[in-house]
Amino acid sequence: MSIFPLAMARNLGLLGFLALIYASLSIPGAAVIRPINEAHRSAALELFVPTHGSFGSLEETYEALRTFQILGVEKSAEISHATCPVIVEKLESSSSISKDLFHALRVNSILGCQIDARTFEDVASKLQAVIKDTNSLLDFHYAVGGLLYIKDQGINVILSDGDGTFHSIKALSQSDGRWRYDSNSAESSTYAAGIALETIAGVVSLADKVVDESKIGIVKNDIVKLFDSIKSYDDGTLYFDEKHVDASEYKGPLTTSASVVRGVTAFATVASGRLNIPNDKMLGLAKFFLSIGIPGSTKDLFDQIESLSRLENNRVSIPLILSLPSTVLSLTSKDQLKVEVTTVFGSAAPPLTVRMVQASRSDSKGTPVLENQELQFDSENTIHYLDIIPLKLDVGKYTLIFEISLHDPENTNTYATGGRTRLMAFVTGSIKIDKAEIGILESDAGNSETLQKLDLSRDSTLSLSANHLQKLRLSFQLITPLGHNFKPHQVFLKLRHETNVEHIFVMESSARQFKITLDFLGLVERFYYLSGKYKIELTVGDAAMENSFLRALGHVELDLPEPPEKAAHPPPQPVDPYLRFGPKQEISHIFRAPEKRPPKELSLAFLALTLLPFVGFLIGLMRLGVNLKSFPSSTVPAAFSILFHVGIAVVLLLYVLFWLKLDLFTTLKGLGFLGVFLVFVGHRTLSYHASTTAKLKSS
């Protein structure tokens, strides 16, 4: 019996239980391989986000647009407005290098910008000159690739010295199928091999005459040597990686494999006859790209999608992917075992038969429980299926081995099925809980009269009591739907004290049942001599058990001896983050009762008294009349007089607003600005009146 005394927060046990169940649901050993689906389209929209109508450099723009084009997402229209002027500028600039021209031309191949034929012809002349003068593989790649894009625009492009260019590129190859970047490079590269093969394919397409078949044969042999260096994982996925290159030139397995796939498929398109590449290697590469799932960077997503699009339609062999739409089959729901066979992009496969060669439990050391089961085909849903209920499969984790047989023998040269495919699946069901008993014993033997029956299908409110000389026993059986004993991954018994000190015990299977006996005399130190109420919880969980549970069984009142002087103290309990950072208790504040105010009528009467002087002022104006004789007649003095009176009116209005809604600080701020304004215009107005009065007196 393993004992783990732990001091944890209240919910830690439940969280641990859920984490263990989640971990057990993961299927190790082989990556789940599924064709490209809607999740990749969503990922592309999230990763490739334009800024002001542009994706950055032209290289990044091409990767984004090409990815969207393959996935069927329309983005060209909204990118054209910002990108086409950049493309035209690059193509017309005399300082643009071959790399810039190459990226501009391939972006234009998607956007279709308005570029005249003269510009294409000038660019073609520049690229032809680059091919004549360079010995760099990358310059060859950019120049030849650019000429191919120009040719696709309907411009007549012919590589005048095709044989010489072919020879110059081939001179950079190595005996192991890899290539150097230039004649001065000491190291060769697998990534460069892919670039070289793609470039040679372009040379063959552009050459002024047919390239000698013997040269094509030499390159085919280089490809065979290159594939001899392919690496593999245990699940059958294959990939290319660099051997010995500088850190600055290292590209990683995904980018390197993508380069080789682009080069091989491009060369296979222009070469006569078939390439001597085994079908299982093309399938292994496809599985490698799909096993990545959804990459997290734009570059990796482009390499994955673009490489798979090349494998989807190529002259070597088209990989067929066998996958399980669901790796969890429920006996309770009577699920069928369903198998999909499609291309890497989910297109329908040619007529074929799927046979399950064998199925074996992961814990049975490879002994098959099923053999040679042919799956039925649902033509409407293009699914191969098998009913598992009549097969008497019990719950558990299974290794399934499938084999694909094409109906038309001619398709064996077109499609790669890869022989046998190994997949993992879970068969789940409801587990019966039987003979559950719990009780307090005076000795290990005990008797049936001291044990109580338990119903573990629901929580219990059992109440037990014991001292340090007694023992707690719990036992039960787990039975599968086919009547076999079931051993789940996780079976825990937990006792939690009133102070939240927890103790977890792992229950072991013995004699076809799970049984545990807690001897409290040997546990008093682990229990820190804490007497009192202990809540009892039972946790049973497994990935194949549909009715995994966490049950409260009740409590046991323990009477333990007093702790000795040097006994260990319980560990401090962690602070519940919810109590520490959660919402605080609402503060209820009682305001002071408002002072007694005068009656409303008295306030209104006082208001009327304050308005009486203003009313008298208005009456006086009406009786005496308004005197406008001294109002200035000149334009400038009249304007200042008008502004002065308007300013006084605004001050009065500000007082009214203060009475109705404004606070004191806002009112004072407004008065400050108005005061400065009134001083200025008032001074000008009074100065005018003073000068006018002085003139009248002197006259």
Second form
Amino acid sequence: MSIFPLAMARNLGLLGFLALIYASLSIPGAAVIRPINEAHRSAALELFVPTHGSFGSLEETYEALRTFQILGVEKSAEISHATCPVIVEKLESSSSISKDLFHALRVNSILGCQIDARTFEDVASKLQAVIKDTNSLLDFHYAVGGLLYIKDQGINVILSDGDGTFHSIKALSQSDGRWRYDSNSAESSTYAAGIALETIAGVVSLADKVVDESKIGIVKNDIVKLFDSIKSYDDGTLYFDEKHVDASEYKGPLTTSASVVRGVTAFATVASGRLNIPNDKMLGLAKFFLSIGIPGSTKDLFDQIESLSRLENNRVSIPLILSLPSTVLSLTSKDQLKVEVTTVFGSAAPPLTVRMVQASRSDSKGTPVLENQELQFDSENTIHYLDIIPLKLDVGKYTLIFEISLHDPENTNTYATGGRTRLMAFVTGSIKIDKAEIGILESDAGNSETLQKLDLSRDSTLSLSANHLQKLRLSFQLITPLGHNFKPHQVFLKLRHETNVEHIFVMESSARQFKITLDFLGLVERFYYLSGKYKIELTVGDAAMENSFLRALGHVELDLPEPPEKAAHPPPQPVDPYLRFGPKQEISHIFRAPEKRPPKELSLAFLALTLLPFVGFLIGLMRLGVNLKSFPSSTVPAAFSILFHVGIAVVLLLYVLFWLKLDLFTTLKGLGFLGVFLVFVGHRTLSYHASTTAKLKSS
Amino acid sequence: MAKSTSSDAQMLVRSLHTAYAATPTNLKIIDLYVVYAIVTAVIQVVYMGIVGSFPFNSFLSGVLSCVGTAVLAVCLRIQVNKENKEFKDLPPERAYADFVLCNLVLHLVVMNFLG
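Right, the form predicted alone is done; let's see the coordinates for the form predicted together with the partner chain.
First the chain shown before, then all remaining chains and molecules of the complex.
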């Protein structure tokens, strides 16, 4: 997967909507929540793939490197080699804006390129100038963030007017806890609030004198108001999202929540005293990030991992995640119910006890099956477990409710345990099939002597026969490992004819057993009156049943009456889909009958006949005494005359060629030239002729 | 009665013949040309009558070529005839040039339509 086009596309706001759809699809109603594990590490290695040692822009490089850093992935030397020159160039260039300097310094904090102190001091003074002049939240963010990174490099950086900067940033806040981007824009944004809180935390730690407690208190109130706008999904996860969806700027719940988490945890680190945020909200946020699973894009993965790393060690409250490593417990292999309580990254939790408050079957709304069971702790594997065999849990789907109690009461404020956690689990087991019987009965009350015993643990090869006046009867019992009656999800009897026409019947269950009676008299129409051999198959299956089966029981020879005239035909069976690639039916085209043409000899005869009048014309001309006496004798007029006649002949020849093979345009072109020539020559000839005739007349 | 009718017819034909002999030669040439064109057209119509009009465009172009050229020749005869007072001032060369030009245009169209 290449990041670069994705990163490019992220700048287009259109993808914001897709991100919304993706986020809502990737957070289903009840996602299984597990802490970060190896799968995330491999996903990071798959998603963040450098091209020629570079991840694209410095912002993307930071995302990749920070994710690797948190997940403990080794970075290759190639990346430093390719990226350090870019960083140095950005830091030394005088045309870099605060955003470029910020990203360059961020990446440098991880890569540790060789940059001398003078460069850092120059950049620091540039950023101080930006802080003095600007009014935009993003500029404050980049400048303050950049100064923090420079301070980490060992350069002494002090923000001279801490109070003033604090006021400028605070001035952009709104009454509902959100922030505007600058004094000109009217829209406020939750994402901007996260950035603002992070920037304020930076200002507090960089300021020359300590920021007043009352000011910190005001910001704490803002945070409380911001948390009032938190949204929730049905499964208890909490997230932040924008109030107004503006297509060009929309960032999606993941990015917005990540920004708020970053801001709040950064502020909590520098603020003295506690932030008044309920533990449940921090836990809800942690669950939101975990419930995404493995994100599919680089930015989403970075947001998820970075936010969780901030939550792992924050000063508000550290979320503890209770999860089941395996949600399927088998009675056959005597599994134990195992519960894990860890931080979001899977690190150990403080000493605590897990208690199963209630276990009830998912399908019944009645009394819980188990109550108040305390789980034992296995310190070697840091797992809380419970033996379920002695608890006599039957197979089925269960809803389990757990509660965590911390041993050390002082930890109650540091850690967020989240009250009661609901989780689903399956208990599976092997179901016993008992007292299976099959037989053909007469239509009046059948006697049980005709029923034969059936062993449903393997396929059978029965050979029954019946006519339309008889009935087929099948019955059996299903018993759970604890001896109760079991009602599986699927109990089907299928009869399949030789022509592959199938009929499926659902078996009903009474109090003690499953049985079905096929009365063929009533089923004759459903079977399309098809007599013949029908194969019998029995299917019994359920999620909690370890030995679900599909058994062939043999066949029954059915003798049904003849179909009446208006009987329905059996549905056509599906043909092999590859037949459509075979040869198709031959198409006989209907052509227009060609016109009857005359025989060739007749046509040739008439051709000769048509030329005959021309001969007659020539003979007539001779008889009339046609002569060439008035043909001009002197050379020039004679030449013109000859040219005139030749010209006419050429035009006629052109016409013949036109008929034979030329097209109209070529002919017209030729005709144009010849026409002009002919007119000129003809004019000369005819005027000469006219003048000679006039001379003759006058003389 | 029949005898007198037939002798009357003979006398009529003979008088026409003598009158016609008086016409100038150039007009006779044009008359001959017209007769030639019409006979060719008639032969083509007879052919079509025998074999059917399948390539109708060819038949039309053939017939119209003959008829068209006959019509143009008649126009030429009218214009060249010295006894015709209307065209006294028109030089016969000019009429002949018109005849040639119109024939060339007619035959261009005919050749196009011949197919």
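Numbering follows the first chain given and starts at 1. Throughout, rigid core stands for the largest set of C-alpha atoms superposing within 1.5 Å between the two forms. The structure displayed is predicted, hence computed values, not measured ones.
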query: Exceeds or equals 2 Å, Cα of R526 between the two forms, core fit; finding: yes
query: C-alpha of A39 moved at least 2 Å between the two forms on rigid core; finding: no
query: Yes/no, L493 Cα shift of 2 Å or more between the two forms with rigid core fixed; finding: yes
query: Per-residue CA shift, R512 (Å; core superposed between the two forms); finding: 4.2
